[in-house]
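Next up: just one chain, as structure tokens, the form predicted on its own.
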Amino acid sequence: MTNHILIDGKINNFDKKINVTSDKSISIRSILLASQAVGVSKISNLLESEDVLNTLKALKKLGINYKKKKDSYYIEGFGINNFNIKRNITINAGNSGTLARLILGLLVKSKFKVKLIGDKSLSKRDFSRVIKPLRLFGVNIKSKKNTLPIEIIGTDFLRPIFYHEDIGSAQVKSCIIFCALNTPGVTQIKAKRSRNHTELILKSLNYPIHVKSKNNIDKISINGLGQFKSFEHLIPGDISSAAFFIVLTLLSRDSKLLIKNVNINQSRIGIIKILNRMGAEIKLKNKKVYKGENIADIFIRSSKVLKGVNCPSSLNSSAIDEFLIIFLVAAKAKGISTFKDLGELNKKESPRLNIGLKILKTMGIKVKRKKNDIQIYGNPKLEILKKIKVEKYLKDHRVFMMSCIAALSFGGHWKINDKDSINTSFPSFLKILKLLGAKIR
């Protein structure tokens, strides 16, 4: 069975409402809180990806039931420090960083050895980020090259610590207070302003975390060793995956686009604020507050002129999954874009900086890097009428998404590998675009 697709030409016009799939950090996030809880927690809307599914298998694993009626999942949870958790036990996380860190957290007071292991490319990623505060919570935890596998054996002795985040990296910092949950005493973090899930679900728990923010820096005290009650939890649409549509409506001629029911967290709408100061129309419309979540419906309407913009650094952490296609809008933008410290890209599922600049380079669009940071020339009239073929990348799903917007944004005869890439957060991409009138072979 073939593993590509073929799209010829640009999308034709277009106005539709579509929703898209829930979101996966809450989603991973809601159910590995779930299984700490005290009793049976109702998860609705549940993203089902293959990271979804790897976190809940690897629930099962631990010892925790869970059962899908209708479109919930039901998960019994016992409480802090009750996973069942036997002897010679191997987790496998698949190609999902966010499971992987944040269930080390979890896995703090085993009693056994537990082994973690991911597919090709999750097992090139960094995870001394995580292996360093754990060590210093006082956790057994081995790894040849901090990277995947990793051995986890816990400790009845883990002490609270103070841990400075630098990166900007929401898994880090979960990864912590998921350890800190398991902690007795006072566990702080200061921490680069980041995606802050974790953190808006225990709240609406009440568990005892105070946040203070300032300066895009959040200061986080953790009280640990605290019970919590199961909860109902809706899962809302993904920004990340919702992106990809505002794009391709901002790049196609006469489009209009309402995509409902869309979590928009300050910590996660960078591309918006980035969009709109490149002159795109991206409105906000039916603004409420989940469990405090910030969720809307997002209208977006063609763009005729699209400017270069100079990037502030400081949004790169509410923007990093989204570069790639932001890099397409640049593409099309009149004048230079200019975009800086952008180094974390090539620590994700592949290189996506390398990546991304190569098929901006092969489109035909001037390119100048320097270390991380870029400048791309725009191009508003580009036409491409070439064959171009996108290889297989790690099975980045984000690369094979970015390259049918691409497509189907400025022509050409594309051919795009690793179809199946799009299992792992975003199964019915294909299908909402052939709902917007892509022809996809």
Contents of the next structure:
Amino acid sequence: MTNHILIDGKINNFDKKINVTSDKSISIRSILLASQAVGVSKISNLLESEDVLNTLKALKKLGINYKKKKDSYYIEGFGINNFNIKRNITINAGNSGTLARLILGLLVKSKFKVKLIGDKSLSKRDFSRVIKPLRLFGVNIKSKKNTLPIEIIGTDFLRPIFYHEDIGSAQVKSCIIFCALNTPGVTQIKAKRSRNHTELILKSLNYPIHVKSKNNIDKISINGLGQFKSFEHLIPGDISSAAFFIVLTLLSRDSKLLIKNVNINQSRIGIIKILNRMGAEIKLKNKKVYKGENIADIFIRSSKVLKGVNCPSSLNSSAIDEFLIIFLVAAKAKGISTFKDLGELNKKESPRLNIGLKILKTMGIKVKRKKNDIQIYGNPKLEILKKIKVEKYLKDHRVFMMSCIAALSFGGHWKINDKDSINTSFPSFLKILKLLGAKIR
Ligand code: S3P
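Hand over the structure of the form predicted in complex with shikimate-3-phosphate; the form predicted on its own is what we had up.
Starting with the chain above, the whole complex follows.
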């Protein structure tokens, strides 16, 4: 079956209003936390992508019931550590690192062994980053090479830990927070700043979690064994999905776009900070706060002049899923853009740093790399005329979407593999592109 698309030439100018799909990180966290609440929670506008549907399937296996009515999911929880775990269950996290790493933190008291598996891409990813802190809590975990499959057997003798999370990974931090919920006493984390949706949801539930922030560090303390009641949550749009359309607008001629109702949490808007430094005109309108999360409409206009950026690595975590698409702006900007310390990019659904640079080079952009530091030599006049083929690359959704935006912004004849990868995070991606006028076969 064909699973590729063809794009011939750039998109025409557009002036539109769109909604992007709901935030994946908040969707996964809200249903995992609903499973730990007491009572029936109502989660509205949930992202219905494979990563989130796999989270619901995992919860079902753990004895949690849910149903969908109109635009909301109703999830019944029985409190912390009240899964109904049967013997010999296997949870398949599919492509989702967030699901796999976070759910481990909720299985730390399971009576029976639970096996965690994932797809080819997830099975290549590093789990030592969560295995290490979980073992300090006293959890029994078996894994051959610190990768999936993992077997976890809970314990009744969890002890609180002090942990220095120095990667800047929200998945690691959230896994530790989830384990801390099950652990008596106070767990403390000194974490390099990363997305803080888990902390914000728990705070909105009045859970005893405290955060002190200074420079790029969050000191988090969590009292274990608290209970919280069921809740309602309305999920906002995902900035990581909006990012593709922000960049398409910037790189297209005479275009304007309003993206409605997007989460603009400070720990997620590295892309806006980086693009504004490059001379982009991105405005946040109609700002609101909902349960501690900042939300706004994002207005973007095409940019006539974009300049290279010297991107400070302190912005890396808040733009971690957006670098591929930021690289396309660097490719069009006047001057050299530098990015440092991007090793984490190679630990995503595919080795994104390697692949992103390979695609830029194929497009005719000069790139220099020293370990994880890179320089992109922008070419404001770049017009692609040749044929470009983008391979499967572990079915990475963000590689597929970046390639579509490159084709529509720079021209050329592109054959891009793995259309279905978008189901991971953004099933309506191609539909929205077509709504803006993109011709895709
Ligand atoms: C996520 C955190 C990030 C990000 C991923 C989603 C989350 O990963 O890349 O797409 O929801 O916690 P890391 O925490 O590993 O950096």
